[in-house]
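Just the one chain here, the form predicted on its own, laid out as structure tokens.
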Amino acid sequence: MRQYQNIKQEIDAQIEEVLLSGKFVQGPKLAAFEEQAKAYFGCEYAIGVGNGTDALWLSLMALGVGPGDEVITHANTFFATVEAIWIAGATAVLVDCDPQTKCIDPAAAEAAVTDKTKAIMPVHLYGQCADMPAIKAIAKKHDLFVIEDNAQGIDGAGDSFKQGELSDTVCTSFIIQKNLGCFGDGGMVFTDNPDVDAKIRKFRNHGSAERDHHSAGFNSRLDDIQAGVLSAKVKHISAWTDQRIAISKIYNAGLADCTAFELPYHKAGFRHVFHLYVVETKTAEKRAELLQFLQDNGVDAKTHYSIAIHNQDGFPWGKPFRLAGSLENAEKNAATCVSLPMFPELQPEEIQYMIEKVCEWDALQK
């Protein structure tokens, strides 16, 4: 709500244009935003789709990844990452995360490669970029595709690379709580591959590139109202990211003397965009205590994500994944993570109050 109020006139003007045009699906506003997005991202093609999950599995399908193939990713991510692999018909291979960044461990990923492996799907978890140079080296060595799950990492980069330079596609989500969020569901695929672009444009629209001509396809289109909202917002994303980073530094300084949990790790040479500010307690029991304490004191702390993928219930068809090696770090991350409030419009007094309460809880542990 604060973000909307800050740029209300810009957003309202975009929505009004769509309403007055009467063109709500695959209209000029979507085309305009796709041009904006690819220019911002520095890629050849940007394809708006229904949501971030669709962006992932449509990328897999466009690259020819399906039944009989394996896709390597890590176990401490949002369910949709692995869900997309299953929807495409492939098998998810779950590996451990790096204990510091919480992103995929390149060594674990390479150890999991088999003759069935077709792709690696690194996730820029919490806004920290995965080690893309290492992932790309593995992919090149074993002739694999790389699909970046960028749902939490838009505007992130490394000193030596930008997102998309070392992968076949970058997939992002525009659901409202993301760093660049619309007013509902939305997603996008970025690529430099014209064949992938053409295939996804057909897939998203019932297999149609020309009216009344169809092949196998789906219904996954970013509508023009959401595209208009995003068109207004994308101009501000770098400034919002800078504010997130500034808030993370205030958190870091205010919590530096605490000993009952670990602060988030910011890998040198990488632009961490702090979609989430996540601390890790020493045990799952302490995590529950901290969450309850903060919530009792009016702090909207949450977990992202408290159950690792391979420990989820609800697989009536059996568990459609393969576990590769120890998942010790991923399981610890899932069991002990706590997300403190993080958004660009947080006020200084709010940040200080949250720091005071976290420090108060920390003092009780000594």
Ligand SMILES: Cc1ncc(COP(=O)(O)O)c(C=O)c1O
Contents of the next structure:
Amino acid sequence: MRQYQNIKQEIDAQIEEVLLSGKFVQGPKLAAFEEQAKAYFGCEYAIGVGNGTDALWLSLMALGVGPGDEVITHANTFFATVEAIWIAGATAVLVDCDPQTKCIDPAAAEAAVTDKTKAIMPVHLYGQCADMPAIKAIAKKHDLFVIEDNAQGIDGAGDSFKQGELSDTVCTSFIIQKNLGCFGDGGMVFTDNPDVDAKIRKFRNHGSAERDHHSAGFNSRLDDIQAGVLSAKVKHISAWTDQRIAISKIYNAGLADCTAFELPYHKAGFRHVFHLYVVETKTAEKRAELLQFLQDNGVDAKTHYSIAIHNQDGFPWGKPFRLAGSLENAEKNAATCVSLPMFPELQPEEIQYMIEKVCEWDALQK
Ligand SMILES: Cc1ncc(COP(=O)(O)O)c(C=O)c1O
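I would like to compare: after the form predicted on its own, may I see the structure of the form predicted together with the ligand?
The complete assembly is shown below, putting the previous chain first.
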């Protein structure tokens, strides 16, 4: 764990303080991290919760979105986005992604609006900030909530806006592999709405804001050890994001002459924090070949995600979503995506080795 080794003293000090305080749940470390996160990410309220999925569905609950309501999102996101809508009791409406950014296609989202639509849930997929001004304009026109799934996009923004400025809540995940990850599960809701803040604070703690007084609620708390780890780490997020962006540029330059796949697209004016560096092959068969070639050569390449949500088959009771319009881009994304290793601590010689191997495969295609 290179990241831990680099800042071991800072993290160990935080964990030790929690152990010595004896306050593990809803203690001072959680409160301190919430204050720090508010200041860092620039919003009025930051509420630590159990994980990113909970951040999403607790946002829906707090905004009063539930059974009978529809929430629009896109079909090539991670499963948890849709799971959260389903847990809240609403129906997910799956639309296509933009063919370049892989984030929600605003025109497809607007075409899917019905009388039942209550919210749009854009996802900053792979770290590419979604087209929030376009989403906000649709939301304003049709009186909808906007909930940002920011599990992959923390530290992102647009040139003319920051995340949260054009939405009701921003929901993030701190699971270890995220750009800001703790040592287990964790999540956070950012909002400027005091009512949403108060509701989620109660929901996360068995519906209790005052000892012995409860209303309907759940158990979804960010514990103090994880909050301490995040307090140590959040100070480094900017440097880590810069490092991810720098690595993406090295990949781009090294792979520029390859012709058997497309490089990731970065939409001008919308920051890409490169949670993932995803290339797209021309066909599904070629994707399988590239993956195999890389794995045979010791490169930990993966797919995010090879089965679009609507093609998952784990819904014995019937699919909890509605499809709206063509999902052609989402299906192509699922069939052809390959994620190359991406994390801030990658060493120059490792990046060069991966570039070399990908170029070697590309040359075999000519
Ligand atoms: C886009 C997206 N949404 C939601 C989640 C859910 O986060 P968690 O696993 O912390 O529940 C994740 C990651 O796991 C994700 O990548």
